[in-house]
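This document opens with one chain alone, in structure tokens, the form predicted alone.
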Amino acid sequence: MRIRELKLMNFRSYESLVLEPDEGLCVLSGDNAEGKTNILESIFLCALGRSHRTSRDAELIRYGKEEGGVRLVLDTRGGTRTIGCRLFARDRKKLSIDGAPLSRSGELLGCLNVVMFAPEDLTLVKGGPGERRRFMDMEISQLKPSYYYTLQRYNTALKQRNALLKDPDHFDAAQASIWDEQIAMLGSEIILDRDEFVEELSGIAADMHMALSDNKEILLVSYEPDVPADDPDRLTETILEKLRANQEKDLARGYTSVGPHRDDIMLELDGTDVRVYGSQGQQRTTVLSLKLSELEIMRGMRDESPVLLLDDVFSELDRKRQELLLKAISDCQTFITCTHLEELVSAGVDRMQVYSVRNGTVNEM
């Protein structure tokens, strides 16, 4: 999988930009706040239909403009695809593939697969369970677009049930029962997909972390579902039973206390919870292990490498981790931002396409 052309129009700091990146390592070099991350953001937008930095599409449009957009030409094993995203200050964005408009953003998933590693990804370890659920949801959705729609339907049912719980004086038990059944059915699908994903992730991440820690630490990644999938065939019934058993408590609380919206991932190093007790270095290495595992899973399932986006993280790694990262991404088209090219040169990178990013302009060096 390789991006052949990227075109930005009134996107963030760019009035107009056209890049024709090489198939290997593409380096965006420049000081902070010059617009390097905006380019990675535009690629991420074309992969998942949303920004990784904001939920407000209007913020992606260049200041003072009413419209903006991104056009990306992609080479895949199945042929060349063109992804378009038109942004409007006062209307919903419009997505397209090969010129055909998409009615839902979920239709975009799987066309362009990306793995992104940014400094804020430390929240995957340091943050709350919601960050780890988001990690699972984003990756599974790229691998299995049907999961995205199941998750959407689940969240709609959950929202409706919570609305009933917030008004106990007018609580409609019959209506609640309908949403209970929806949450149980959809929730069981989500739990089983997450369980399968984390099981595969766990084995790869353990090997990755062993190499990154110089065989000194054992990483255990395990799924912590709110309702365990001990008996997959009865999982829907189990969730339904728990929802009904907790109905009175949920009425008192005003929200639903059972379901995959309360799931988490346990991350342990040598039996210790790295989420709570890990050092900064251990947490950073754990995140890198997870991200590189994503890469391997996508390679295996898609039979081609995803596009890798590295946003100002290379300098955060020591020499050994830099070398292992470069080895892992040797067959990926990779976009990396940095402030000093010396970081890459000293790590042994000799072949790279370098763009200088200054004041919202990009020039190949």
Ligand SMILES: Nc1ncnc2c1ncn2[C@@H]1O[C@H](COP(=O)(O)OP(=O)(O)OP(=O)(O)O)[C@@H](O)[C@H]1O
Second form
Amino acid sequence: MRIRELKLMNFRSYESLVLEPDEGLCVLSGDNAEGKTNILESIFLCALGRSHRTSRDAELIRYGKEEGGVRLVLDTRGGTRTIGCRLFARDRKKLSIDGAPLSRSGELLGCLNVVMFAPEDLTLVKGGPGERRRFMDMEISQLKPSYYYTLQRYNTALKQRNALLKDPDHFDAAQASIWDEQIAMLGSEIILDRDEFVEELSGIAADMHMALSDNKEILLVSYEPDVPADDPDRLTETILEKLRANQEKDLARGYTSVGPHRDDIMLELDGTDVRVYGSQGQQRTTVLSLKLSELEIMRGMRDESPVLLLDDVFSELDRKRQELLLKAISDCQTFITCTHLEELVSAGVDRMQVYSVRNGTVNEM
Ligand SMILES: Nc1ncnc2c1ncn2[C@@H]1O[C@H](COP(=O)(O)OP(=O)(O)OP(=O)(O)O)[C@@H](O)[C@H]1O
Ligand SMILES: [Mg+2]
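Form predicted alone done; form predicted together with the named molecule now:
Complete assembly follows, chain above in first position.
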């Protein structure tokens, strides 16, 4: 897929901006704080219905304005689509596809597929389990929008159960049992989807990592569900039994201790935990392997390449990793930000469209 036009209105540092990017590499070059990431953020917003940096939509509106928005025209195998996102300081955002308003953010998923790779992604390895769950959730939601709805319903049920647990003196056992059933049913769906996703990811990531490490390291990615899916047909009951068995404990603690909200992904290099023992370089390479695998999975599933958003990552990679990254993205429309253009040129990037980004204005060079 390919973005044909991107239009920003009172979005972050941009009063108004229209970009008509080429098919291949689109480089956004400029000093710090000039507005490069803001552009990637606006594209990410059109793919997932939220920013990658904040959950508060109002922050995306240009300071002092009541309203802002993004409009993106996209060519896909299925035809041309126009995605609209209008942001309001005092109201919920309004999303649309081809002018038709969407009642839920989830309806946007799958229209524009993106893979984003930024320095902060190192938290995927170094951060807590929540970061890795967020990664799974974001990817699976893009591949399978129904997952997103299941997850939302799961979170609602979990919140309700936790609210009951926080008030043990007025604990309503009948109500709790209704939430238990919901959590078990939705939780088992989530676990099975994550299991399938990580299984696929694991095979591809191992090959990627092998190539990136000169055949030296074996990366093993494995799903660590809180409730294992050994017997998928009985998973709902298994979760339900555990919820019931832990009810006393949960009441004492005031939160739910069983379920996929406690899942993690294990990342091992030659048998040792990268999360704990990996060197900086190994951790970075692991993240790159995961991101490139994500790209592969999306490409396979949709039968077309997603759009790639690379925020300031090129300079952090050594020559070999740069080359592999370039090879993997050769058929994707890619937006790259950088502060020094020479870095890209010396890495062998050619045929690129370069924009200079300065203080909320963008000019093609
Ligand atoms: N809501 C907003 N309204 C106006 N300006 C904003 C808003 N949010 C952020 N900015 C401005 O946008 C700029 C940051 O933009 P951005 O994060 O895109 O920078 P960048 O070019 O990616 O910089 P770096 O190279 O440091 O990553 C800052 O100057 C900030 O003040
Ligand atoms: Mg930036």
